[in-house]
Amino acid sequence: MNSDLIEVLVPIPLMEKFSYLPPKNSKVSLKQGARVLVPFGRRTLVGVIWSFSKKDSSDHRKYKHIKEVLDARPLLDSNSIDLAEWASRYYHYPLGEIISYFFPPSIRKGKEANFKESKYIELTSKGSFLKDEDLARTPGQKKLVSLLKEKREITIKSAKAFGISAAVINGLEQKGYISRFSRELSPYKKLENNKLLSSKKLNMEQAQAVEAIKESQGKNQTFLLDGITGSGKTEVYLQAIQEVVNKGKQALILIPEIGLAPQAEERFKEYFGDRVMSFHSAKNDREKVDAWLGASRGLVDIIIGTRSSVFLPMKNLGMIVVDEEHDLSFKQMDKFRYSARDMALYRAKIEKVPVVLASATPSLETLKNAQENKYKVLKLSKRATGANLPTFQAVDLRGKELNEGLTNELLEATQLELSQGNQVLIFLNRRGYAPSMICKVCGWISNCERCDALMTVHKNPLKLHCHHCEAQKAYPNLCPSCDSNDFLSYGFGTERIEEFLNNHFPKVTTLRIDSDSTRKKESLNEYFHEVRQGKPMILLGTQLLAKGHHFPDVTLVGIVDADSGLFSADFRGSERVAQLMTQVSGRAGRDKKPGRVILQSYCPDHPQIEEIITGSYDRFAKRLLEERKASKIPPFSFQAKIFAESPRSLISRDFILNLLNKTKIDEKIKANVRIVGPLPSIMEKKSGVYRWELSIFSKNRSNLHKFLDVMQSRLYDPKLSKQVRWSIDVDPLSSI
């Protein structure tokens, strides 16, 4: 009916939906979840139909018509719609912008949601009755008709390969003898054979875990697969997923880093062949669209992807796995600040499927939920290969002379392992050549002009680079302050240690693996292929090497700077360090060869270093949970932050002060929240703006969200917020 109004979501930073009239002179059915083109001011935007309403007779506003309906069938199902609505409420973020996360870029912009199409030609009913003599005077047309009678249809591209020109095709088409049509070319073929292609024998703990997960099919049950490094967690959920695939359902596996995708995809293809695909930001747009369509149409069974994969529409979801569930990469740190792990938990609840959270170092939030029996714990206490955990040695750096950041003990141990044909992993979570440069004459330091941070020295190519705002400068020939050319590169990065190792071990390959050396699309795959050859070598890298990788020939792990993060201003800092150290240590001795770990530290008697040396992350986590409980901080309370950014520090601060002073909060709500701030962020100046924040804590999640609802309504007041950029972060994980 013409009086009906259609509520449309458009991708703009406002909380409301916008009402439109149906398109003029169109009989296309309008359905929730379909895309439409709508006029919005002077622009035309791609929106999504969300709901329908009747126009009230007292409503005299003039509504615009929808310009065009882009989809005959909705692209979003009811489960995706429920997930989006929950995310908007929980993260206090505009629903119109959240919806854009459910589509690949080209579909978001209004392109057709189809696989790549190929153009074909075929004979019409009229053309099928043609005889050879009818085309005797046109040998080209005669050749094409004969070809189509033999093959029924051919692509226009292949017709040209047979020597048939466009003029011949056009001539037959004009006479009505042939017609053109297009067909989607899906890169996926749905295979009916669900036979397990290979499987490993499971130990008792693994087998019990697989059975527990299998028994949960069709129910919403959350499992914590808590296994030490190398305990075979991947094998457990691989075999559990086989049950899902056998029932004609799909599995979604979330991984924290793109670097883990090739290894995971290869492992899954050993089991499931071509029924596996991956989805992440390194894919081009065509690959993303194909993956999106393959998942939504049920053409693939296994989808492996990074955090954005949690939004993929799936025809028949049967299980979700969040691998390395503790990882910070599952949390988006800007704009829509969602946690893919928590989104996965809610999606599993909506779709009534089990979800497996796998980690050797579970987050404290997850451990608390497990202690309260909200999650079922599946414990793997032994390495799948039967190997022992590596032995630990702490090297006290106090008073020691270092060789470009490395002790003699670590270098001698490296030499020994290499001479025995083994591989060594050197870990330093600091890329570049050196963290800063200093003028030895006047003390000038390479500060970033846009951040409260130092610019890192890079040698290849030679430059200064801020890793916070990505600003870059040419390496100075003269000091900007005193014109001296006497500089000191202060500190150690992976480039500097690589240079030293190449000189110290000239006969052995040193592979530097960090975000600088792996920018090319296939470079990470090539590095890992070289590592798997088993030749003696040194792997030098950052946290790209720390998680999820299986390097059977690595027998020694050297941690260059074990103190990094021990004294962080962020209360989560110690948790992050323990997780990272435990994960990187777990790369040693995973197969038949015994492993050991050397930690270089200026405070080897620090309680956290001692706990890492004993190899007991569980004991450390329990102690930290007790501390958090006494302090009434997450996970024993719920937290949110309101950020304000502006070119001047006082404007950011005053914005939050005005927000607090001018917002009326119900006393019952106010009594159940604790407000800290406004305070400058740990790094106050970043990317040229000054950042202040307000932290809100509450024992009750509902009270926290009621408080944020009131605050949010005030934040959209243009009189208050016109000079700042603000954002809300629910369940923040970082204070940088």
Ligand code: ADP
The other form holds:
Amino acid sequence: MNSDLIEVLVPIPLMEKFSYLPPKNSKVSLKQGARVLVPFGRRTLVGVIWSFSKKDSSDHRKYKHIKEVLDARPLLDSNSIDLAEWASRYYHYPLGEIISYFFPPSIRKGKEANFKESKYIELTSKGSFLKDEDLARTPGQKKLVSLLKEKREITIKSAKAFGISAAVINGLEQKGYISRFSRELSPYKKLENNKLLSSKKLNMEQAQAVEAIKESQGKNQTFLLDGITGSGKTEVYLQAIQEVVNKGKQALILIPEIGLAPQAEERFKEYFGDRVMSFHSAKNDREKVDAWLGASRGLVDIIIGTRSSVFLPMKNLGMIVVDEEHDLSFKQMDKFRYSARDMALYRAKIEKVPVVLASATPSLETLKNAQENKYKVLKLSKRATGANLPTFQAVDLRGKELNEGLTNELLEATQLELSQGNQVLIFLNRRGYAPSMICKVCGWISNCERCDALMTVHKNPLKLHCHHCEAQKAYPNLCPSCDSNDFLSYGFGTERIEEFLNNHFPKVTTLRIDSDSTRKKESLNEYFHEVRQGKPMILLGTQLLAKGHHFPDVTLVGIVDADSGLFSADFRGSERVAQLMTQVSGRAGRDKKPGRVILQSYCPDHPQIEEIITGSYDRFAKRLLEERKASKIPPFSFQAKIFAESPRSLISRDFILNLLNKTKIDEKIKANVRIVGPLPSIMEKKSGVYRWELSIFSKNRSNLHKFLDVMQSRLYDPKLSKQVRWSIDVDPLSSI
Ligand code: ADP
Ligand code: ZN
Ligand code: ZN
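Beyond the form predicted alone, can we have the form predicted together with the ligand?
Now the complete complex, all chains and molecules, led by this one.
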């Protein structure tokens, strides 16, 4: 490209692009999407070439030169570039920082975007004329030359295995008889026949769903695959993807939890063999680069990955699946606050491919779009194995004697299932031993000094731990306030229930599965492996257990505390709880044996508990949608938040007030948004800072974005306040 100036994106938190002159003395052609090294202040940064422009004759600024071009071929294609630009506008986040999400860490830092390379040697043309007698006095060199004549090329490693020394290689190289070269070793092989290795005979609803998805090949169409737990949604998209792969295209499957990756990868490999890769944070850098290259060069057919995989460049994308589309983990909650589901929808639009959103408990946003026929609904109403949905029973906790949080009803039911050789899942979404510690003498309580929260008691190892800021403290021997040692651990966490269950059912294994017990990379997988052996046991755990897992031998699910979250201050709280309860209940009776669910509650008559008991997420969602419509909150309006955090509450509040009062906003824009706040966040103090937020609602998106554009241009003004960290959240999902 012939141009004077090159706009380069650099990973810094500013909205602008920076212009550079072409590198001195370099003939490498400059292409959009290729990486370059550029001087930036006193540093050198890795940037990405974005655009080209002519230098204005009135422009007398002094530009610096690009230091080095790192890629002869661009790493990002135009689709990725469109996606990044859209995301920057939509989320009001700097493009230069967004671009770094498109690369694995080492490529981001400027390392070569190549597979592992091997070093080879071969004969030069001069070398190929050598005759045996020419090297009669150097038997090592003679041996190597005859090897190369026979094999044409060998790796340096294998030369050494033939007993050839480095000195021999160097000697021949210096004389110009041999030369070295490197070649990438692709870990992927091209499979000749992509035959479905194993597939199930679909029921009628499944077959119709697969047909509908297949028909949408090459078009942008969003499907909501709305099927109850265990209805065979995975089977449906597996078979639809077959068509994609047969046409030589690739499929991208987004899953919510890294813990689900091994299960998903295994199932896809049963179908598609080796050209399936997963991409998530537990992979090391080499593995990430290999998956990234495999995807971008079209060497893998199927990529299964967590949130950030939505940025993977794919040579020939044919379909995107977002499994458990309602799941909160698709939304990044800090820095670049994107939703991978929504980015997937936009990406599918620009790449003209279908998207399948799959869930047993679709989000209200998605349900609304489906009601408005923006999405095509594919309904699966029966369990694929022929099993029924579990039956529900609520146990009223009022006036009951409890055994460490558990009722006799639940314990007896557990005993019964275990004695019949089945597995039981006990669900409590709270890790640790007890959520607080109280001094019985003076009432001291284990407050976290840095958060508006209590520190959780952990027994193994013994300590106090704040789950909000990760602060840890020794477990006090004496009360910090009155020196007594008469404490009460108040409330229940998974460790405490585990202790009780181990005593109560000493002959049965209780597997505690929460983020404490699965810190090691492989442990979650090992646990699931043990569960699938099918021996009678109790699985006790948090939401890690709730999502997407297929445990064929679980016949009873006990929900210890069905009330948690019922009275949340966040208007999205009840949607979350209903999804979680329905999902965890859906782990029961998925195979041949029927399942049941026991919910412990202090308010079993609450409409939400009733709706869960009757197994009707649909009915619940309908009611909630009506409520949201009446109060004009999302999805019946669009929302964004501006957060401010600082060491003092008033500074955070005043920052937002100043922003509002001192920014000139067009009356027309103002009239079209509803502003709520500034208000302190639900947990105002967290990790030692005070958080305030401003909520902005609007009937239409473009008004919301116009308002945010004005705010954004002011927010970058350094005079506003140096003590405040701010952020913009478009489509916020929870109060944090
Ligand atoms: P979901 O994704 O809806 O939770 P899955 O696709 O995991 O459901 O299916 C649940 C179980 O039913 C799995 O064990 C799966 O192998 C089985 N299954 C799915 N479809 C069929 C079918 N058509 N016939 C028999 N079994 C099926
Ligand atoms: Zn005390
Ligand atoms: Zn804390």
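Positions refer to the first chain, counted from 1. Remember, predicted model here, so these are calculated numbers, not experimental data. Basically, rigid core = biggest C-alpha set you can superpose within 1.5 Å across the two forms.
K.L.:
Just checking, between the two forms and with the core aligned, does P139 shift 2 Å or more at the CA?
P.N.:
P139 C-alpha, core-superposed: shift of 2 Å or more.
K.L.:
Please determine whether the C-alpha atom of F567 is displaced by 2 Å or more between the two forms following superposition on the rigid core.
P.N.:
No.
K.L.:
2 Å or more on the CA of G163 between the two forms, with the rigid core superposed, yes or no?
P.N.:
Yes; G163 is a residue whose C-alpha shifts (by 2 Å or more) between the two forms when the cores are overlaid.
K.L.:
Core superposed first, then measure: what is the displacement of the CA of K151 between the two forms, in Å?
P.N.:
That residue's C-alpha is offset by 4.5 Å.
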